[in-house]
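Given next, in structure tokens, is a single chain: the form predicted on its own.
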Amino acid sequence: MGNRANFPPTSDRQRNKVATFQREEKTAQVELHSLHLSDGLPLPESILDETEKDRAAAFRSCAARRLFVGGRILCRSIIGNLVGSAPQALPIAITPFGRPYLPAYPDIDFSLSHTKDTVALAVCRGSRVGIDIERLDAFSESEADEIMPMILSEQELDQMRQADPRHRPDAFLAYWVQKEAALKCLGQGFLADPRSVIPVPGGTTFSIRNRGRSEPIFVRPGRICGEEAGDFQWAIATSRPVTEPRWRHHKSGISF
């Protein structure tokens, strides 16, 4: 991304885009993208919208601020690009639990997620969907262990513990990405009881039911591995199955 970024009109592309969302019915279509901060790439605040800029200068982390600017970046260039508006005039809105939505596109849903120096964007159409993203040296084995009787359910911290010390960090990631996408899909984040969401095997899709709710949420977890900017778990849940999602990294910036 250089310090100006050109945004094209509408497309014959972009509206294949949108088709190919609309595509399938019972199936989701979802996008996963990643930006990579990396030192010195330019991250032109004129994209956010004033409410957004208002929120970066209250940052008094550079690092935190570098990542909200990031993640909204990724976000307006990204749903902009899909829908054929400019970044800077896309209406991003905010709900009550502090999730962010498209007023003027309800059928698109969209969920941010950050880790260190990195920023990850999932996009859904006909769906509700949420990401989480983290690298795999997010918690130590002590931390995991302090952790754990905050998120996991009595019956998963039984299998926690007879797991083998040393891969408890990592079993234990696996769990938080999935139950964050999980409790971001539903709409309140952490804010609500990660115990609450109970994993049930099912395929390389798996569907979390929430005691609170009736309705599944399908559940699609993986890695990424050697990349430049580390490695990571990472999670999707979505309110209806999902296909294969696939990843685009963007190292140098955001290129359409």
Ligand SMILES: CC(C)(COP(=O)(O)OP(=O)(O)OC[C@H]1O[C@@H](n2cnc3c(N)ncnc32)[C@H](O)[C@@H]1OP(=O)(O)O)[C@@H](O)C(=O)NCCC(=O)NCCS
Contents of the next structure:
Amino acid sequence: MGNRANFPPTSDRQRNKVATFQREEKTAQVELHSLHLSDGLPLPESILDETEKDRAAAFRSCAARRLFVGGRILCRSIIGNLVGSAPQALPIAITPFGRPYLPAYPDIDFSLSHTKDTVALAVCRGSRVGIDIERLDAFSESEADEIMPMILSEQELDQMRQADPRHRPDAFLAYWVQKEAALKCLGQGFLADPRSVIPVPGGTTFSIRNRGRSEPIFVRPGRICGEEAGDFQWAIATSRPVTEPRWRHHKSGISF
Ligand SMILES: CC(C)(COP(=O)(O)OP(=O)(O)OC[C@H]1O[C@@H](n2cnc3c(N)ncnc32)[C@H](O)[C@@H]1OP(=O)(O)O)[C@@H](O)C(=O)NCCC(=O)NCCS
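Switching forms now, from the form predicted on its own to the form predicted together with the named molecule, please provide the structure.
Entire complex below, previous chain first.
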């Protein structure tokens, strides 16, 4: 006879097992990592593949190059450790829209974001993921006022106009990180219209209205208050509900 569990479960142990399984079925797992690129932090480009080395070499700005290289070192190290691969051996491909993905591990998705001297990585098993991170001073009041109509829906703009002007950049940044995370989750980035990413009232779900289709995206926003690295707003967006995300901040190199 095969090793079949009784269904419906007849003991507490079996009931717990089934409950855990059902929870795991519905909930994907996400990990968040940040790497602060402090002066002098070594970033060994030998970990990159040939395409990444070529891309790194093409940057004119040292700061932009460090952010790109830092991001790839962070994701290669963390995901390599997760799947038991040497960081430099991990195949990373890129969609025609620029979204990196792991062709050898279709169940694992990741997303990168960088701002000033910090790189953030979200790694997710069982769901697509997008992350965005921005420093709290990303937009001045006048910049926020100028960009808002390109990002916010009419209703969101009305709410923003009613808000205290001093709080507008912060409130706008919250929309920005959530919408950018959602568009990165979908893989289009700002090729899609951010005004079509609409929060669903009463929850952390957004609806993406795209060419007549509407699909739910689960968004979790948050803040990081870091001493050296600065203060940030961040958001992750996933195509399925995820476990409570926890950050690991790698300040002086990547540790597991
Ligand atoms: C995705 C996008 C919003 C990111 O903007 P950004 O100002 O660079 O912001 P972040 O630092 O938060 O994110 C950068 C990371 O997003 C990821 N990314 C790039 N395009 C992406 C896409 N279409 N979907 C999801 N993620 C994407 C990359 O990992 C990138 O980091 P990397 O280049 O170091 O690997 C913007 O690049 C975009 O709209 N891209 C799509 C359209 C486009 O311009 N494509 C041209 C290349 S084919």
